[in-house]
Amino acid sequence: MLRNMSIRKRLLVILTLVYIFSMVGAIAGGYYIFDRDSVREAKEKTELFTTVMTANQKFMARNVRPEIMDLLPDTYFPAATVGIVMMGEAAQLIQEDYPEYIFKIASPNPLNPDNRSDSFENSIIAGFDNGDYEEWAGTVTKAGERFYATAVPIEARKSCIWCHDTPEVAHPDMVEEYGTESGYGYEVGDVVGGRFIYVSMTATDEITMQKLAIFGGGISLLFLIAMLFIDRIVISTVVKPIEEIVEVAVDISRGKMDREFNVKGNDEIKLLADAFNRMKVSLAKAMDILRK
């Protein structure tokens, strides 16, 4: 197909193909880079949120729970004595100002039904139980929204058993609040759930697409300018000189021997024009000999 085109059209087709393939590569590469940057930002947010929640848990375990247990040993006050409950309450307060953060204690056998794990969380918890990994981090899509998520296992400890052994052993107030159907039968060392932190990437994904649009638009503009520049250069240095050579050659073939192949420059087209001029001189001499 290209062989049947003029040089200019052939050049435009080639440049267009180069543009298309270059844009595909540039957009794919740009998306990868911008997406990695979004994931890095989400990871930093997750690490900050995790640090805050862990610090709250440690403060409660070291300073609040011992005092509560000494002063009111028989009082049912999980917000001050159970780390999971305290973190959940603190997370809700944080989410009021930063709704992109989601904190969840997930378990296939939870005491609080709000903590029941979904299919994704079940697969991660099963991986913890099987020893596939000690912690997990990555991106996941839930309800059409992409999140950066981290998870660490929750193991049943001695301090957990008094709540999660049997309903008969647990505090009556707790049994009254949560019932007797779920959250019991834990044994020390069992992986009973996971602590999941999700950070929505909706905002960062929108910024990524904006960056990608600006990047793609900039590349397209630069490529368009380059195509126009190359087109002008090729027309002035290749196409027009060749067209002039063709025009002179046609005139000479019709007997106009006074025409000259005049090409400026010092390239292959100039060499071709000089060769045509020598051939014209030889042709003129041959014609003179024939006339004589």
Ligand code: HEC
Second form
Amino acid sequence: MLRNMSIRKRLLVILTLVYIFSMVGAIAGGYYIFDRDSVREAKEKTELFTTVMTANQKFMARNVRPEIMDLLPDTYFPAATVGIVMMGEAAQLIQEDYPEYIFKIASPNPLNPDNRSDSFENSIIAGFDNGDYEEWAGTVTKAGERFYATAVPIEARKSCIWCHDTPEVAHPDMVEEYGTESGYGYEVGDVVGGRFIYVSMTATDEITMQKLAIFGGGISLLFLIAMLFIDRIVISTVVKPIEEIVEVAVDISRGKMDREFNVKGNDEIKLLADAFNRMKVSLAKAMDILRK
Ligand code: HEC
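Given the form predicted on its own above, produce the structure of the same protein in the form predicted together with the named molecule.
The next block holds the full complex; its first chain is the one shown before.
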């Protein structure tokens, strides 16, 4: 196919092919690098968020809960004594300002139906239960939105049982609020759920796309300039001189022996023109001899 094209077209086709392959390679490589960056950024955000939440919980467990248990041993006050409840409340406050941070204590058997685990969370919790991993981190897409997520298992301890055993032994205020259907039957050592932290990657994904667009645009511009430049050079140093040689050769073949092959420069085409000039001289001599 290339053989039947003019030199200029052939060169443009080759350059276009090189452009397409370079573009595919550059975009794929660029995406890999930029995406790794945005995952790293989401991971850092997640770690900070986790640290803040854990610090809240530790503070409550060390400084608040013992005091409350001492002062009001029979009071049902989960917001100040149950880490999971307190963290859920704190996370909601954080979310008002940073909606991309989602904190969820998920369980397939929840007191609060809002905490019911979805299919992704169920599979991770099942992995904890089977001992496949001790914590989980990675990206996950939910309803079209990509998140960086981390999860750790939540195991039932002795201290949990009085609220999560049966509705009969749980505090009546709690049973009144959450009902008797779900959230009970915990046994010590069971993996009863997972603490999931999600950070939306929508914003960082958009930045990745912008970076890719600038990157691809830059490469395209460079190629365009290079193609125009190479095209000009090929026209002036190859195509034009050859066309001139052809024109002169046609004239000479029609008897206009006064025409000269004139090529500037010092390249192969100049050598060709010189050779043609010598051939013209020999031809003229041979014709002279013939005429005599
Ligand atoms: C004082 C009672 C109480 C104790 C003790 C308690 N919880 Fe809960 N737990 C609750 C309440 C109330 C909720 C519902 C919070 C909400 O509305 O989001 C809850 C929610 C949960 C959830 C989220 C799913 C759900 O049921 O809505 C898990 C998992 C959980 N608790 C596990 C534990 C574990 C593990 C312990 C022991 C370390 C524990 N709980 C101790 C009262 C308690």
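Numbering follows the first chain given and starts at 1. Note that the rigid core is defined as the largest set of C-alphas that superpose within 1.5 Å between two forms. The structure displayed is predicted, hence computed values, not measured ones.
K.L.:
Align on the rigid core first; then say whether the Cα of Val234 has moved by at least 2 Å between the two forms.
P.N.:
Yes, the C-alpha moves 2 Å or more.
K.L.:
Does Tyr19 move appreciably between the two forms, meaning a CA displacement of 2 Å or more on the superposed rigid core?
P.N.:
No: Tyr19 shifts by under 2 Å between the two forms.
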